[in-house]
Structures are given as C-alpha cells and as structure tokens.
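What follows is a single chain, given as structure tokens, in the form predicted alone.
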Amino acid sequence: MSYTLQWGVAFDYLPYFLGGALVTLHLTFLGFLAGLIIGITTAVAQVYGSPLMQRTANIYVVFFTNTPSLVTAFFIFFGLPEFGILLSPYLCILINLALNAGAFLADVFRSGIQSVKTTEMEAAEIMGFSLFQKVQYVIAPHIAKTLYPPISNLYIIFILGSALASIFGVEELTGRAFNVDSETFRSIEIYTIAATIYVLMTFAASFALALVGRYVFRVKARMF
C-alpha cells in the first residue's frame, strides 16, 4: 500500500486551520483568566476560609486535580441540559476550562501565600490591614513574582488540552483539522500541519509570557 504526500490539497486549508488557532487561543485565554480569579479565591478560603470554606475549597480542588479534564467536560455538556441549563458546546469547554485551571491555580496560590513570610503579614494585621488589602498589597505583589513562572507553564499545558473542545463539535485548530480530514483523507498531511500550528502557539506564548514575566513581574524567564 502506498501513500503519496499532497501537501497542496493540505495547505488550501490553511487559512480555515488558522481560523480554528485563533479560537484555541481565545478559548485558552478566557478560561484560564477565569480560572486564576477562581484559583486565587479558592487559594484564600483554603489558608483564611471559616472551617466551611476550607473544607468546600479542598472538596472542589481534589474533585477536579483528580478527575480527567474529558470527564468534567462530559458532566458539564450532558448533565446541565437535565437540570434546564442549555449550553452552547463553546460555552460548556468555556466552563470546563475555567474550572480545571481553578483547581489547579489554587494549589499553586495556596503554595505562594503560605510562603509568605509570617512577619510581613504580621505588620499587615498591626496596621489594620483587611484580608482584601493584604492579598492586594502583600500576598499578590508576592506570589506574582515567585509563581509567574508555574502559572505559565500551565497556560501553555492549558493551550494543547484545550483540543478537547473538538470532541464537543467546538471548531478549534483540532476540531478543524478532523473537519478537514473527514473531507480529504490527507491524514499525515492534515495533523502535520495542525502539530507544527500548535507548535508555533506554543512558542508564540512562551515569548509573549516570558517578555510579560520579565518586563512586568521581573522574573528573569527564558525568552526562546
């Protein structure tokens, strides 16, 4: 059996594979900037949470850290419709994402404020600060500096599991590419050039977090 490479047939659908990256990277960025404003506030309520709160975070990051990202996905876009909530596939992944990353993010943050040292929150508490003002004057400032290098590796682990979202009928750079494939039979072709888009997403969001990192939070990152 032989198979003859047609990378012109491949290529034609470059623009539309293009399109499918745009909406990989949206879909990443809107769920994983849900996902630190839950990640940070599970974080809060696991270290300075009543005993409720602690025990509700901790139940809500050990189910999702321990649960496999296609699982939740398939709870969020098949069970919601029995309790009356109707989702848009893109909506469902939106969700899914967000709460993936949150649970992850709040094991990061728990890590960064817990490194906190004792005596700054203690002059925090002197000065009457309220624990609104200390995650904003002295547990952020912080942990922006130590855990900026993790939080971006996760958002790039974030972008290739986003292809999830292709199972769902969500037309991202994966989703496009079983479109395509469906058509062309150019298989090799097809998920060759889908692996090097990604590739270069990749790379594009390491330079661009490692530029923010440095310029920003002044973490010396490695910039490709």
Contents of the next structure:
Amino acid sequence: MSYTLQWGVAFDYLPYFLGGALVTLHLTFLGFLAGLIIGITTAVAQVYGSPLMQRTANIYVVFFTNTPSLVTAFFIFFGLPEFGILLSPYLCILINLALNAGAFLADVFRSGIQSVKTTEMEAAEIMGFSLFQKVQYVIAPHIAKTLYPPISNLYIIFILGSALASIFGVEELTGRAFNVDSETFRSIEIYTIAATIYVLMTFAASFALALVGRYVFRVKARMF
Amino acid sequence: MTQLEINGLFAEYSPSLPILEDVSLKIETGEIISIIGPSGSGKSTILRVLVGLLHPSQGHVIVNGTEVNYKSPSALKSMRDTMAMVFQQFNLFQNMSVLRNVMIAPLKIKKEPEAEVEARAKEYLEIMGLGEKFDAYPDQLSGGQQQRVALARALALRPKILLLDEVTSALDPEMVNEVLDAIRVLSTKGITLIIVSHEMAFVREVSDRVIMMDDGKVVEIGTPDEIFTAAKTQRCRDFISNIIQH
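Same protein, different form: I have the form predicted alone, so give me the form predicted together with its partner chain.
What follows is the entire complex, opening with the chain shown before.
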C-alpha cells in the first residue's frame, strides 16, 4: 500500500469538524422535533380524521416512506424555487428531514394510537373527552412508554441520514469532511475522524435518550 | 316523572346485523330498572345507545323531555352530562392512579374546582371501601376493587342516570358480592339505575321493574315478583326457569 497515513493534517481540522457536528446535531434535532409534530398530527388524522383527511395523510405517509430521502430532498431543493420559494440549503434539508421523519413517525404513532384499549377510549368518549383531551390524557401517556424506544432508534437513524445534506452544500459534518478532503486529499484520515465523531454523537444521543426514557417515561432501556 | 323515554328504537352494528328491534321503554326518575335476557339479546346495546356509543338507526330517545339528536355533538354532550356508565371490563385509565381516575372527568371535562373534586372523589372511594387505595394503579388492584373504582368514577360525575353493564360478569365469584354490596349502597341514593345483569337474586332484590329481552326485542316488563314468579310470556318463564335451575 503506497498510502501513508498523516493524521496531523486531518487533526488540524478537528475544530472545523466539531463545528460541522454541531450543525448535524441542531439540523437533526430541529428536523426531528418538527417531524414529531407532523407525525402526531398525521397519525391522529389517519385514525380519527374525515375520509378526506385520512386519504391525504395516507398519501403523504406512503409517498415519503417509499421514496429515498435524497430524492425528496431534490424535490424540495429544486422544486420550491419553481414556485418562487427560495430557501437556504439548510432550510431545504431541514424541511426534508421533518417531512421524512413525520411520515415514519406517523406510522409509529398510528400503531401506538391503535394499540390503546378500546375500553379506555369508550370510557373517555362517554365522559365527554374531546379528541384533544383523549390524546392528552389517554393516548399520549399510554403510547409514550411503548413508543419511546422505536422513536429513539429513529432519531439515531436520522442523525446518520442527515449526511445527505452535504450533497446540497450544507456544511454539516460530512459536508465539512468533503471540503477538507478536497483540499488535503487525506481521505482515509478525514473520514475516519468524521466516522468517529458520528459514533460519539450517536452514542451520546443514545445515552441521553436512554436517560430521558428511564427517568421521564420509566422505560427500562440499556444505556449501552 | 318520566326521566327517560325510548320509542321504537332500532339499532344495528351493520345493516345485516340488527341488534335492537322496536324497543320502547319509559323510565321514571329514581327508578331502578334491571334488564335481563340471554347473551346477544341486546341488553348492553340499549345502554350503548343511551350513552351514544352506538347511534340508533330508527326511533327516538328522550331524556328529561328533550329528544336526543345523535348527529349533534352538543346534544350528545348534554345527554352524557346526565349519565354515567360502568362497564363489564371496568375501562379504567391504566396510566392513572385510582384517585386520578375518579377525578379526571370532573376536573378536566367539567372544570370543577380541584379541591372540591378531590374531596368528592375521596368520599366516593371511601364509600366503595377503597380509602387505602388512592395512589394505587388499576393493575395493582383486584377485579372487584377495579370495578368499585369504576363505580366511584361514575358517581363522581354526579349522574342523574347510572348505567351498569354486567358489572360483575368479569369478576371471580368471591368478588361479585363486594361489587353488588357497593351497588346496593347506590340504590339508596335516589339515582336512576339501569342495570344489565345475570345476577338474578340481586336483580330481584334491588329492582323496581325488570325488563326481559330476547332477540333484540322487549319480551316483558314487570315488577320483580311478576317477572320471576308470574311471567306472562312463555319465553320469559323459560328463561327464568333455566336460570333458576342452574
């Protein structure tokens, strides 16, 4: 092998990479947060909505869960300007992440809502709970515990999947690794460092999510 | 005074599956009515129609002189304001403590003051013999205790009409009596009770009138003595004699 590893060159860019990791974290956090809201709303529409709302929600979920995230990102990146909406690459990717997360989370929430016992829903119905109150007092507490682990896993997957933002010029971790690689051509060192930062980020996220699960939702999750 | 009137009621789960056929009843304020009959005769369905869990396909339900419009959410809400229902499977909220189960509707739906609701919830739980269980969760209670929580929860809504749907059917025999004792307490409170039950001795003891149903129709209505000892219809006599023999 003629390639000689030169870690020093790559380590010089460590602060730059860490800045990129920060962008990855807030991009995925904000995207996932928006996805949670979209997911819950969509799932409620799928289960309790009018036929039109159910059909619209189903089309949205089927489209985004059966289309590569990269393809939907191209739609948003190149499609929105055609309608006169000019957004930064960061916002385009944020919207794409939110819409993708929303579709996958809607499926998770829908199964959670449908797992709530009919008996509890009937009791809530005749006691006069509104739909919002049923979600707040009956459905959400019930599904929080059961859905927390799969939602946590989805979040980790979305952290890793956010690397596609680099294709659109967003300077998150992978994007910055691209930049440094094109300047230094130290690909192995640079992507090893980027990969290590991803591993540390997902470990930290898993640990934080497990802590929240254990103390907020009383889910017995393994920390590692 | 007539509190509840049902006229020519038809109900079905699907067009090919009629459950109630031309049911008519009048129930007076404070009356204790028991509905008996074989499984599938439509007893529970009447209760489900009364609380709006199933909408009638024909007929009228009149509560305190006002006909219920099942298509109107506000009409359903005002009907439900007068009623509470206790189910065979308790239907407690599993994520809430016993006290919270009893308080949730008066507090969050009826927006009553918390201190007042809490005092009332504790009082009803005490009456039901659950004074030590305020902080327990439903899955920590026996079936009989859960059913008594369900009764306390229904009472905390201060209903004018209480519907009891086979409230002892899912219980072990030794727990049946503790729930029946709790209902005996209720029967002295002046609330209109509509009881669906297979506990014939209990029905005979507490009811003012008994309704015998079969195949979605009212077969006979009478006092407990009339139904249990001098039923006019053969179907009613057969049912009673079968039950008593077993």
